[in-house]
Amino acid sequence: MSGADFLNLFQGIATMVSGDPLITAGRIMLIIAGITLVFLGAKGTLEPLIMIPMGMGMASVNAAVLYLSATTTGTIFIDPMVSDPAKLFDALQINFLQPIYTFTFSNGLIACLLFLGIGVITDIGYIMMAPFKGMLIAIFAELGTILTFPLAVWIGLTYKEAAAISVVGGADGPMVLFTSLILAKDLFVPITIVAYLYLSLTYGGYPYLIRLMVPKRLRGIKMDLKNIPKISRMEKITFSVITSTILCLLFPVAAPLFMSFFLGVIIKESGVKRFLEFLEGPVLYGATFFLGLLLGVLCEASTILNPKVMNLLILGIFALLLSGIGGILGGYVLYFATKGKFNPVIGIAGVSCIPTTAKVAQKEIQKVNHRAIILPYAMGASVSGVITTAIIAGIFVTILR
């Protein structure tokens, strides 16, 4: 068989010799991360529900380029440009990601399942029990999205690209797709991919921050939680009616948000046992899946090699790490103005990447004080980051759009 024959044969290798060396060199680097985000997954080092198919896709799609035409090259799994009615009827017949990802991914739809997903799993009662000190603490954690929209219109972004790559700091998946969706929609895709790809590092990295901040001596403080009140159900109920419709009226462009996680939160607690089955199994998790595989699909090299995606790495962390930083000097403001009383350690969990930072804060408490429960404060503080998240997404597309 001579060598024009067999890259005829087998197309994926001969886009890879044929292409642009830097194109090529990418798609290794990223079939190599693929597999690796697959492997970390599998074993519990990174977030299994979205890594694993994250890192099937972004592996298969660099692989799977072939010949479209005599010109082109591309895939059959999705086109994320495609806006041309012709054209998008027919990636809808040929590409087979291509219907989940136009009428579930592209347009925000599956933000808001997400958001139904875990408004489903969310006690509400944390936040209503100590209210003022879990919004405080999300207001602190609120510093890498603040800090990072001057860096990234310092450095060359427009005020929408900026605004959309800062909410990477609330660390809401959801919200960052949403909100950079409507703002930067040529860089939707790669904020979008830099978002979920550091929120599921989080889950390693910000146990280090933790320790470099909180001496082990204040890791180790007890909460009281005998004094923590009852929250009944229908004060649940109302609570998540009025502040939904509140902050509908106020922010109407965040409105499918806000609605679909305070709803899941009242069919919660009316235990509506049909909706709850529906929700937290088929919508939470069919969703999850369906991002994590789309986000990998989307990592195609021609995509990620955008000259504009490096900053967005850059930026990216640096939200997340400076809100981890603003969250944990919130738990330090508690701590004195409790006087000892308040574990500082539970400020990382006003970073919002519901349940991901409350569950660090606690596993890094309980290293050092096995007795010690800080859960349902940390909860708190994380359902309150979800809500200023998305006060401050809501006010940056208010402005800007």
Given for the second form:
Amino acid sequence: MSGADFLNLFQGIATMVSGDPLITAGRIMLIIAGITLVFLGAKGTLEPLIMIPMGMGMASVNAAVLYLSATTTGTIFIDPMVSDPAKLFDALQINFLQPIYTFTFSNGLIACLLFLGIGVITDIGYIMMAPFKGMLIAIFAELGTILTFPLAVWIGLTYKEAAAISVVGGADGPMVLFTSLILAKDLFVPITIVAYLYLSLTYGGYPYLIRLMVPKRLRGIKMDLKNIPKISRMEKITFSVITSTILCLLFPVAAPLFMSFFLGVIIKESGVKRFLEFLEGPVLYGATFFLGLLLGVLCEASTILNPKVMNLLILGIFALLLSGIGGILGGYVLYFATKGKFNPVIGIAGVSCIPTTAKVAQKEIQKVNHRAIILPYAMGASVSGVITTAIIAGIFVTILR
Amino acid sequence: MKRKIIFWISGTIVALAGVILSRLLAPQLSGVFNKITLVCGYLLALAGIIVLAYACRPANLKPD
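For comparison with the form predicted on its own, would you give the structure of this protein in the form predicted together with the partner chain?
Okay, now the whole complex, with that chain kicking things off.
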């Protein structure tokens, strides 16, 4: 049996070695990376909801390259670059994930579904109990978004690409997806992957940043929970309707996201049980699952091996690191303004990534002081972070589109 | 109750003023004035939203 015959026993191996050696090496690395993500997700080191389907998709798509015709290779998972209507129609009938990609991903619907689900699990009352503090921290926590933009332009990205990657600093996955789809369609796959990969790392990385920037003595500061105002359902609904309308008037391009988020909030406050069960279960988790799987499947070596990807990797981590630092600095500003009554760790929650950063802050504080509860304030900063990121993304899209 | 209504109305007016600045006035201007008006409009709208949120705080509560 010759070597060629042996390779033909497993067509995936034959196609893997038939092309450019760089792509072959990339495929092998991505298969290993995919398997690693699955295990780290299953172990709980990384966010399992995204990482397990993403890792599985990544490993499978890179192993499943086959001859589509005598000369061309590809997969029957997805064709992200197809745009010609006739070819798209063929792709919809052949590639098993193409319908989900075409009808939910490339038009931003999946981001809106995620925002609907996030809205349903968000209590807007957390912003309303301390609006100034929440917004101030959230503005500080956009430091990464603001500083990454000029850096990205300096590195050589276009204004649109720079804006899309700098939104990673807002730590809001659906917002990154939405912005990159509008501003940098050619780079939206690597940008979104970089964003979600790093967002899952915040759970592991931000505790170290907190310990580095906030001494133990300050981490144990208790917050005042007695004077938290009680906010009625009608007040929350009124606030959501007015805020959503104002944001839609300001940024019509991002209006689908605003509407989705605040609609989720209003449904939660209205207590429409059937909608609530539908949105917080099937819609939120269905969208998260398919987002993870599609991101993984989009990590095919020939798509991902773009010379700009290395820059994106560096800029993404830079943006998130600076946002974390900015958030904690915002926490310090409030600590000094309140004469030591505000726990600066809450600042990290301004990097929205709702509700992960709020949980990280609470966890770190409780390691020092078991009685300290800061979650309501941290959630307020986190929800404010969603709004400020949406506003910055809206500004980018409005000015640069 | 009267205090709350004042916050609701003033917050909405401030936010809408921000919208008018950034969506109606800014496009009529050019150069630096356009950018300044745009940014002022966004900030005013954000301030309006914060004022709205204050409507829900009890009157006897210390300022945030």
